[in-house]
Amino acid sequence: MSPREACDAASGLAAHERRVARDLELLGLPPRHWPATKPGPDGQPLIDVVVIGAGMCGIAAAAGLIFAGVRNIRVLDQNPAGREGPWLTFARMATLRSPKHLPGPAMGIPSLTFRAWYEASDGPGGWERLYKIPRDVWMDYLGWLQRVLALPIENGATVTRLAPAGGAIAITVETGTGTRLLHARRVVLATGRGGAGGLHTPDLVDRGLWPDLAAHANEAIDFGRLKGRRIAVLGGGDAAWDNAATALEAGAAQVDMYVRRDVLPQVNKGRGAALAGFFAGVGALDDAERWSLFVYRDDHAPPPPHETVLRTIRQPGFNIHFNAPVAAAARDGARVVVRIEGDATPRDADFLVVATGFAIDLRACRELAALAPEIATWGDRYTPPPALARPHLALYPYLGDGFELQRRRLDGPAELERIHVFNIAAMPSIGAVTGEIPGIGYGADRLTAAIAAAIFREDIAHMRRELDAFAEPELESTPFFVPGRE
C-alpha cells in the first residue's frame, strides 16, 4: 500500500467510525447501567459478568451485555493483545472458510459488520475484488471491534480456577504480576473450540515423541525447521490440510497424509444447516431431537474446504493415502515410526503432525477441573437408542436454555448455574451458535438475554425500589398537574 492508499484509508475508516458512533447514539446504545450494586465475599462490589476470551465470541457477549444495559463486566484473555483466539496462532487457512458477505459478530448494527469495516478501509472496490476474507483481515477487524467497542478487555490474565462463592463465581487469576481473586455474578465462557477439553491426542500416538519430532495441529509449530524434511500428518481434516499445505509452503519435502475413510466427505452439512431455523430453533428441541441432529453432524463430517485442498496439491511432495487407519505413531531415534492397520510395513518420517481435532473433557479444563465431578453432562441426563449412542458426545454438558451449566445432583453447587459455556461445548445443547461466523449473532443475543433476565430476576427489590423512587412529572405544565401525586 502506497503512503497516499495508507493516508485514504485512514481518512475512510476514521469517518467510519464516526459513522458507528453516530449509529449508536441513533439507537441509544450503550443504554444506562442498571443491575444493582452487591457485595462480594470480600466485601467488595462483585463484577456483574466475567467473559473468559477476547476473541470472536467473547467480543460479541460483551458488546452484548453492554448494550442490554449490564456494563459492569471485565474481559479477560491470556494472549497478548491482538493475538485472541486462533487466527494468528494455531489456524492456518489462507481463508475463511464461511462467506465474506455474512454480519459476524455485529450485534444487528449494519457498520459493525466486517463489510461494511472492510469498505471504510479499502473501499467498495476492495470489496468486490475480496473473494473471501484472509485470517490476518479477519483478525484485524476483530480488532477493531474491540476498539470502537470501547471493551473493558485484560490481556496476559489466565483463569486457573473457578469456584462457588456464597451465590457468587469466585475467578482465580493469573498474570505477569502474580495472582488474584476476583468476584462475579455470572461468568461466560468465551474460550473457542479448545475450551471444553483442550487438544485431542489419540492413544496410538506415543507421547515421547514430543518435542521434537511431534506438535498437534493446533500447537505452535516452528516449520521453517522442518524444511527438506518428510512430514506425516494424522487426519484428513481442516486442520491437517492447512498444516499439510504450510508444510509444503515453507519447503517440506514430503507431507504424507493418511486417512482412515476411502475418500473424502464430499458434502459441508454444516452450510446446510447455517439457516435462521437452525440456530434459532435447536435449543428448543426436546432431548432425543436435538441428540439424533448432534449425532447427524458429527457423522457427517465436513469436507475441507476446495480452496485448501487445491493449495495443497499444487505443491509438489503431496502424498494423500486413504483407508489407511494409524495403529501407533511412536519414536525410532530421530525418526517418526508409522504403522497402518493391516500393513506389516512401517512407514516413516522425520515429524508428525496430529491433526486430531479437539478434546471433550471437562476435567481437563484448568478453570473447571475441581467442579467437573458436579456438572451434568449429556451421558447424565439422557440415554439415546443403541443405533444413536456415540460416548464422545455423551462427555459434553448438558446446558440450559442460556448456555447455563447444570448440576448433576440436586443438591450440587448451585453456582454452577452461575457459569455460562459460551463456547463449541453449547452445540449439542444449544446448537452452532458458539463457534462459527453465521450463527454467532444469534448466540450472542440468546446469551445476553438469558443474563440480563438472571441478573433482573436476582434484582428485583432494588428495581422495584428504582421504579418507586421515579417521580418525573408528566403533567408540570398542564393545568391538570397536582404536586407530591403520582
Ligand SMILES: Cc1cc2nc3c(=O)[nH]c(=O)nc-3n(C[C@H](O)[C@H](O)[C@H](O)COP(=O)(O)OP(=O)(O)OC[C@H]3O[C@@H](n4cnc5c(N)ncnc54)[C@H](O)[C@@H]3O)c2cc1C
Contents of the next structure:
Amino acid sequence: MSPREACDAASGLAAHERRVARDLELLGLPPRHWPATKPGPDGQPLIDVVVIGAGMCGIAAAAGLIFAGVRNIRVLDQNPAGREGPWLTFARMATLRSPKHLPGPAMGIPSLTFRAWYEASDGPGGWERLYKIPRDVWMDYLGWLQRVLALPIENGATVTRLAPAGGAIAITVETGTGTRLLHARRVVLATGRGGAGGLHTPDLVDRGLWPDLAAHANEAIDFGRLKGRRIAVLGGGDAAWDNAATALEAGAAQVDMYVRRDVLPQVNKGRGAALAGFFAGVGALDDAERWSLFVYRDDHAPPPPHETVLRTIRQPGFNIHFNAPVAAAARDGARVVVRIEGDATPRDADFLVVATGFAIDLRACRELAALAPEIATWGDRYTPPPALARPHLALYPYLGDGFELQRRRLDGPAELERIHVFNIAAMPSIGAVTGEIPGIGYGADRLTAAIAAAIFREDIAHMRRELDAFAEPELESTPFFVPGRE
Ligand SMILES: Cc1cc2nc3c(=O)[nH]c(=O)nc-3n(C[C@H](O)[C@H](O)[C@H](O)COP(=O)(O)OP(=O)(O)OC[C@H]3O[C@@H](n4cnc5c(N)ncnc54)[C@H](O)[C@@H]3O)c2cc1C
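Alright, leaving the form predicted on its own aside, put up the form predicted together with this ligand.
Below: every chain and molecule of the assembly, starting with the one above.
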C-alpha cells in the first residue's frame, strides 16, 4: 500500500468508526448496567462474568454481555494482544475456509461486519477483488472489533484453575508478574478448539520424538529447519494439508502424507448444516436426535478445501498414501520410523507432523481438571443404540440450554452451572454455534440471553427494590401531577 493509499485507508476507517458509534447510539447500545453489586468471598465486589479467551467467541460473548447491560465483566487471554486464536500462531492456510460475506461476530450490527470494516479500510473495489479472507486480515479485523467495542481485555493472563467459591467461581490467573485470584458470578470458557482437552496425539506416536523429530500440526513449527528434509504427515484433514504445503513451500525435499481412508471425503456437510434452522434448532432437539446428528457430523469429516489441495500438489515432492493407517511412529536415532498397518516395510522420515486434531477430555483441560470428575458428560446422560455408540464422543460435556456445565451427581458442586462452555465442546448439546464463524451470532445471542436471565433471577430482590425506588414523575408538567404520590 502506498503512503497515499495508507492515508486514505486510515481516514476511511476513522469515518467508519464514527458510523459504528452512530449505529450503537441509534440502537441505544450499550444499555445501562443493571445487575446488583455482590460481595465475593474476599469481601471485594464480584465480577459478574469473566470471559476466558479473547478470540472470536470471547469477543462475541463479551460484546453480547455488554449489549445486554451486564457490563461488570473482564476478558482474559493468555496470548499477547493481536495474537489471540490460531490465525497468527498455528494456522497455516493462506485464507480462511469460510466465504467472505458471513456476518460472523458482528452482533447484528451491519457496520461491525467484516465486509463493512474491509470496505472502509481497503478503499473502493477492494471488496470485489477479495477472493477469501487472508488469515492475517481476519486477525486485524478481530483486533479492530476488540478496540472499537472497547472490550475490557487483559492479555498475557492465563487461567490455570477454576474452583467453586461459596456460590461464585474462584479463578486463578497467572501473569508475567505473579498469580492472583479473581472471583466472578459466572465464567465463560471461550478457549477455542483446544480449550476442552488440548491437542490430540494418538498413543501410537512415540512421545520421545519431541522436540527434534516431531510436532503436532497445531503447535509452533520452525519450517526453516525442515529445508531439504523428508517429512511424514500423519492424517489427511485440512491441518495435514496446510502443514504439508507450508513445509514444501519452505523447501522441504519431500512430504509423505499417510491417510487411513481410501479416498478423501468429498462433501463438507458442515456447510450443508450452516443454516439458521440448525443454529437455532439443534439445542431444542431431544438427546437421541442431537446425538444422532452429532454422530452423523463426526462420521462425515469435511474434505480439505480445494484451494489447500491445489496449493499442496502444486509443489514437487508431495506424495499421498491412501489406505495407509499408521500403526506406529517411533524414533530410530536421528530419524522417524513409520510403520503402516499390514505393511512389513517401515518408512522413514526426518520429521513427523502429527495432524490428528484436538481432543475433548475435560480431565486434560488445565482450568477444569480438578472439577472434571463432577462434570456430566454425554456418556453419563445418554446411552445411544449400539450402532451409534462412539466412545470418543461420549466425553463431550452435557450442557444446559445456556451452555452451562451440568453436575454428574445431584449433590455435586452447584457452582458448576456457573461455568458456560462456549467452545467446540458445546457442539453435541447446542450445535455449531460456538467454534465456527457461520453460527457464532446465534451462539452469542443464546449465551448472553441465558446469562443475563440467570443474573436477573438471582438479583430479583435487588431489581424489585430498584423498581420500588424508581419515581420519575411522568405527569409533572400536567395539571394532574400530585407531589409525594410518585
Ligand atoms: C487452523 C484453523 C482454521 C480455521 N478456519 C476457519 C474458517 O475458515 N472458518 C470458520 O468458520 N472457522 C474456522 N476455524 C474454526 C474457528 O473459527 C476458529 O477455531 C476460531 O479461532 C474459534 O474462535 P474461538 O474464539 O472459539 O477460539 P480462539 O480463536 O482459538 O480463541 C481462544 C483464545 O482463548 C485463549 N485461551 C485458551 N485457554 C486459555 C486460558 N486457560 N487462559 C487464558 N486464555 C486462554 C487462547 O489464547 C485464545 O486466544 C478454524 C480453526 C483453525 C484451528
